[in-house]
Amino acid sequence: MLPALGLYGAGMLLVRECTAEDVVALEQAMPTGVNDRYGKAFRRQQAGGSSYLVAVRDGVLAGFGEVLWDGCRMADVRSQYPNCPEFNGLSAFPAGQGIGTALIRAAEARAENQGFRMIGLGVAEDNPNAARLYLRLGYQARTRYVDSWSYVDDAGTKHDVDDPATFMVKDLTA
């Protein structure tokens, strides 16, 4: 197991890099089926392309998110913010317990330790609660874009999704 990235808040919240055992637990709790969301993120981490972070409170998985070291998946955003890793796919449960903040802070620390001067994240326009959190944590709205992605449902049908979003950036040197 990799060393802890930090301890945060009540109930001993630990943020660390994901393990193979975590992937199994995540799939059991929130199956992703043929999309294999957690497995793909874990394999990117194993290949060095990301740090897949999990939050564990009192031995129970409480959230996750991934630092993509190459930046935003959307090429137009990535070209505007080179050398800016993206924290992607934040999920915290239950919400409002400081888990998301802890994951973001751990992602920022990882990026800073890797020598990055900034970190970014995308927020969907229909998610004002997340936008408020990011603003409170020092992120600034920079670029509007369309986050395009796809998934396959249980029947095997592929769905393409276009989410209007804003890329927000935090200066880690401030």
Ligand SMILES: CC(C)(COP(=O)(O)OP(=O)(O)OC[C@H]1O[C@@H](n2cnc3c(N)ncnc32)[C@H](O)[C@@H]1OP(=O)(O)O)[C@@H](O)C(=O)NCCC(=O)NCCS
The other form holds:
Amino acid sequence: MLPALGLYGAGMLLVRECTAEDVVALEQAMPTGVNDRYGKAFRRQQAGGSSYLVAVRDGVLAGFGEVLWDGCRMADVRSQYPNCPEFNGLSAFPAGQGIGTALIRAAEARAENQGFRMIGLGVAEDNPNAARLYLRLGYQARTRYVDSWSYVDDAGTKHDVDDPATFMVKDLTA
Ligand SMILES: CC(C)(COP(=O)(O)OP(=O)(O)OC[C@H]1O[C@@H](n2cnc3c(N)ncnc32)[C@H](O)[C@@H]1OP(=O)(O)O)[C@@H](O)C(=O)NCCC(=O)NCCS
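Please give the other form, namely the form predicted in complex with this ligand, since only the form predicted alone has been shown so far.
Everything in the complex follows now, all chains and molecules, and the chain you saw is the first one.
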């Protein structure tokens, strides 16, 4: 059975499932307001639809990402990749210190532990640095699609966003 906590490096960085306390801390540090991004992900996890992973470095939250067990958030992509969870919404802070890599490794371990043979993630076409990292970690670019999402700004106005993106897939059995 997978341990609740994954330890990386010299024990200073760990990845674990998000708690209700983490949601409060994240919202305080990087507010999402009425969008309630952390709360929504946490509730999906509590309902069994995802694993919402957080990275903690020296006791401080340093990143997050959500394994969506049913696959890509966008239905057209999801239908093309059955039994392929998506690691969504990855963010690491500060960047460039191995935190994103640790989160991805932890997501892959969770997926393998659940019996999945592959995992995917979407990367925006204007994010070549992230795409390079994913390629290095064994992900292959598979399908171009439009990642549609929305947010509500401080004035209460809803904005719809369409981001050209690529779905990348890793074979966990290789
Ligand atoms: C993309 C991201 C999650 C990667 O996590 P990370 O902790 O910075 O990555 P690591 O330290 O494990 O690995 C470093 C690699 O990440 C990639 N990278 C992506 N964005 C980076 C950034 N802003 N700074 C440094 N490296 C970045 C590079 O390819 C780098 O490899 P290199 O040394 O060959 O250039 C993180 O940089 C981040 O949160 N960026 C902003 C949000 C974002 O783009 N999320 C991804 C959505 S698909």
